[in-house]
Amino acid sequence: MKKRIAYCGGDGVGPEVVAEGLKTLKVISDYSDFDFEFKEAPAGGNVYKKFGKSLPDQSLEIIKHSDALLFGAAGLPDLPPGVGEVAVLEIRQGLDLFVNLRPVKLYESLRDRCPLKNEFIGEGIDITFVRENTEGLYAKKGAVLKDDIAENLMVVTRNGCERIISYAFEYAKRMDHSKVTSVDKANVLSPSMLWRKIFHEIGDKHPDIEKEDIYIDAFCQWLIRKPDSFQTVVTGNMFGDIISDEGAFLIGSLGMAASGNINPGKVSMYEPIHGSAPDIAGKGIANPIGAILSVKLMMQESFQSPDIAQLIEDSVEEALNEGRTIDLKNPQIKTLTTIEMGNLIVEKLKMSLKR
C-alpha cells in the first residue's frame, strides 16, 4: 500500500524528534504492508529568515500532494512571536483541518510522574480531545488592532459545529467510549449557546452514548479534581486549546504529548505539541515519544490501521519501563537520549511487526 508522507522538522528540536518520527514509520514500511515514499516539506522560522515567508508555496504543494504530514515544531526565540508559527496556521487553514485530536493518557509505570496526589487519578487518565481547529478567534475574522483597540470576532457557523461535533461522537464509537462531554461557556456566550444546541442535535442521535455539558471554567478544575471521569471531551478552538495543554501537563512531560489536524479522509498534519523548545535543541535530550505517538496517530485516522497504531503505543509503554529520556528521569532506569529512545522503541516495534 504505497502512501507519501510529507515531513517537515521546522525549529528547535523540531528535527530531532521528526527524525524518530521518520525512523518508526521506515520500520512499518520495512515490516508490513506500507509502503511509504518521505518527502520533505521546509517550513518554520529558520525558513522565514533564508525566504521571508515561513511556509513557501513549493512546500505547501508537497503537502497538498501527500498522503499525510508530520512536523516537528516552528518558532524561534531570535523572531517576533507567530512569525514562525505561522506556517502551521496557514497549513490548518489551508488544508481545512478542522479537527485538532490532541490524546491525553499517563502510562501506569508514569503514573509517579503525574503532578497530582493518586487519590485524584482514581483509575487513570485517558483523555481524547477534540478541538474544533478553524473557526471562534482563532480564524481571525475581523481582527482589529489599534494602539487603544484590540479585537477579534468569535464566529462559530452551524456546519463548523456540527462536523467537530459529529466526529467526536464517531470517534467515541470506535474508541469504546461510553461518554462524550461538551465543554463550552453557554451561559454567557452566543456562539456558545449554538454550540451546545448542535451538540445535543447531535447527541439525541446516539442514545447509546452519555452526554455532558460542562462550562470552561467547571472543566478545569474538574480535569484536576477527577480526570478519569472524561473520555472523549469536545469544544471549541480556544477552549480546546486551553484545555488539552492543561491536560497535557498531567501524563508526565509535554514531551508526550502528540496530536493531529485532522481533515478525514484528506491529507492531514501530524505534530508533537511541545513545541521548538530552542533552549535544548541540538543537545540531544529531547524526548521524541511526542513525534512517535503522531506516528500512532497517523497510523490510526490516515491510514486506518489501528492494530499498528496500538503496536506503537505499546512498544513505548514496553521502552519506557527500560530507558527513559531526562524529561522523564528516574534513579532505577536508564535516561537515554533522543535517539537512544528512539532506537528503543523502533526495536520493540520491529519485533512486533515481525511476529
Given for the second form:
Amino acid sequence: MKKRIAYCGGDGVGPEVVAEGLKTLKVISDYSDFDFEFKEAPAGGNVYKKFGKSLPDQSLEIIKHSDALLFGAAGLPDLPPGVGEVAVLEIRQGLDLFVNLRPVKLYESLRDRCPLKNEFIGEGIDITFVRENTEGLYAKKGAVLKDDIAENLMVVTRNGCERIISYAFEYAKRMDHSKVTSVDKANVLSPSMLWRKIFHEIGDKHPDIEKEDIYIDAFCQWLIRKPDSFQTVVTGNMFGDIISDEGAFLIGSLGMAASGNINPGKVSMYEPIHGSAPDIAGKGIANPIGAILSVKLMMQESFQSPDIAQLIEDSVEEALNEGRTIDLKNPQIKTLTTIEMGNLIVEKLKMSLKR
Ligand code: NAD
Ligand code: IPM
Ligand code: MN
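What I would like now is the form predicted in complex with 3-isopropylmalic acid (IPM), since the data block earlier showed the form predicted alone; can you produce it?
The complete assembly is shown below, putting the previous chain first.
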C-alpha cells in the first residue's frame, strides 16, 4: 500500500524526535506491505524567521496532498509567544482536525517513574483524552488585544459538540471501554452548559456505555487521586490541553505522550503532545517515544493497521526495560540518547515485523 507521508520537525527538540518517528516509519515500509513516500513540509518558528510565515502556503499544500503528517513541535523562546506555534493551530483549523486523541498509558516497565504512590495508581493508568480541537477558546473568534483589554470568545457549537462527543463514544466502543467521562465547567460557563446537554443527548444513544460528568477543577484532583477510574475522557479544547499534560506526567514524562489530530478518513496530523522543549533542545537527550507512539496512532487511526500499531507499542514497552532517556532515569537501567533510544525501539520492531 503506497502512502504519502508529510513530515515536519519544526523547532527545538521537534526535529530530533521526528527523526526517530521517521526511522520507525521506514522500518515499517521496509518490512511490511506499506510503502511510504516522504516529503518535508517545513513549518514553525525557524521557518517564520526565514520566510515571515510559520506555515508557508507551499507546506500546507504538501500536507493537504499527503495521507498523513508527522509533526514535531513549534515555538521558539526568542520569538513572541504564539508566533511559531500558530502553525500548529493553522494546520488543525485548516484541515478541520476536530479530534485531538491523546492516550496515556502507564507501562509496567515505567511504574518506577510514576509520581503517584502505589495506593493511588491502583489498577493502573490507561486513559484516552479526546480533546475537541477546533473550537472553544481556540476558535479565534472575537479576539481583541489592546493596551488595557484582551478578549477571546469561548465558542462552542452544537455541531462541534456533537461530532467530538459522538467520536468519543464510538472510540470507547471500539476500545471496549465501559465508561465515557465528560469534563466541563457547566456550573459557570455557557459553552459548557451546551456541551453537557449534548453530552447527555449523545450518551443516551449509547445505553451500553456508562456516562459521567465532572467539573474540570475536581477532575484535576480525581486524575491524581483515582486515575484508574477513567477510560475515555472527552473535553473541550482548553481543558483538554491542560489535563493531557498532567496525564502525561503520570505515565512518567511529558516526552512519553503521543497524539493524533484527526478528521476521520481525511489527512490527519500526528505529533507528540510536548513542545519544543528549549531547555533540552540540541543536546540529543529528548525522549523520542511521544513521537514514535504518534506513529503508532497514525498506523492505528489513519492506516487501519492495529496489528502494526500494537507491535510498535510492544517494542516501546520492551525497550524501556533495557534503556531510557534521562527524563525517565533509573540507576539500574542504561541512560540512552534520543538516537540510541530510537534505534533500540526500531530494532525490536524490525525483529517482530520480520517474524
Ligand atoms: P514543553 O512541552 O516544550 O516542555 C515542558 C517540559 O517538559 C520541559 O522541561 C521539557 O524539557 C520537558 N520535555 C518536553 N518534551 C520532552 C521530551 N521529548 N523528552 C524529555 N523531556 C521533555 O513545554 P514549554 O516549555 O511550555 O513550551 C516550549 C515551547 O513549545 C513553547 O514555545 C510552546 O508554546 C511550544 N509548544 C508547542 C507544542 C506543539 O508544537 N504542539 C506543544 C506544546 C508547547
Ligand atoms: C499542544 C500545544 C498547543 C495547544 C499550542 C502550541 C498551540 O500546547 O499541542 O498541546 O495549545 O494546543
Ligand atoms: Mn499543550
